[in-house]
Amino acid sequence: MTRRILRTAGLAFFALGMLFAQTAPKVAATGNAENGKKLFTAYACYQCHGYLGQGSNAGARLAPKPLPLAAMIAYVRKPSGQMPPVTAKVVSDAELADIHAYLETVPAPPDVKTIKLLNQ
């Protein structure tokens, strides 16, 4: 049951991202990952999304493989969940591009089969 809910929520989030990607403002898909890491902490994104964007019970997983930049910006500006909207006066599109660049650098977790302790 829980997997079905998570899968449905994931598909809904993906569909929402694709919708936002089509209607969001066009922004250059480059950013400074080092600055993005600092901004992710400075703007307290980590409090809900975890230091590596891994998500928690308070915020969605953002990394690895974040939404496309335009979709992320659109969602941050007009979120549909419990996240409060963040205007460009608070966090600019360029800063969000940096945060996105940081999230793109987060590596995927190791495959469970490669973790010895879990396979004993």
Second form
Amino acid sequence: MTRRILRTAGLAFFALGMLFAQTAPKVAATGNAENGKKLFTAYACYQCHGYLGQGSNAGARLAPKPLPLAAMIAYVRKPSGQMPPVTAKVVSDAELADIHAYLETVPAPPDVKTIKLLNQ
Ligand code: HEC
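Since we've got the form predicted on its own here, give me the form predicted together with heme C (HEC) too.
Expanding to the full complex; the earlier chain stays at the top.
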């Protein structure tokens, strides 16, 4: 009886382990959006990209729907255009994950068809 319970418990832990093994990378990739919003201002990203990451004549649009986190980090470390590179000494990967989480909270603009003034 005890052996059977132990075996069942062992199986359950194994299954749980598999579950966490699969979800772990996702957990690591989520940042703190509230902190990210502050960092986006503190590190002056907003100066070129706008407070909502909407873009301007000095920087590309980053949100809504930002690049995947890994691609964003890769770009920031080694930009190919006008943007100055930002090293991990200045803004860490964890801070970029927070900034990414903030950019993900920026809502999409309303569909043009739902704006009355533009449909008269
Ligand atoms: C001096 C202006 C400037 C600042 C400051 C700046 N950027 Fe940029 N960024 C740009 C420009 C311009 C581009 C468009 C591509 C290029 O020319 O490099 C860009 C592109 C990007 C892209 C790639 C967008 C895409 O879809 O390809 C990301 C991501 C990005 N910036 C993130 C950031 C973050 C995060 C910060 C703050 C740490 C930041 N930028 C600060 C000017 C700036």
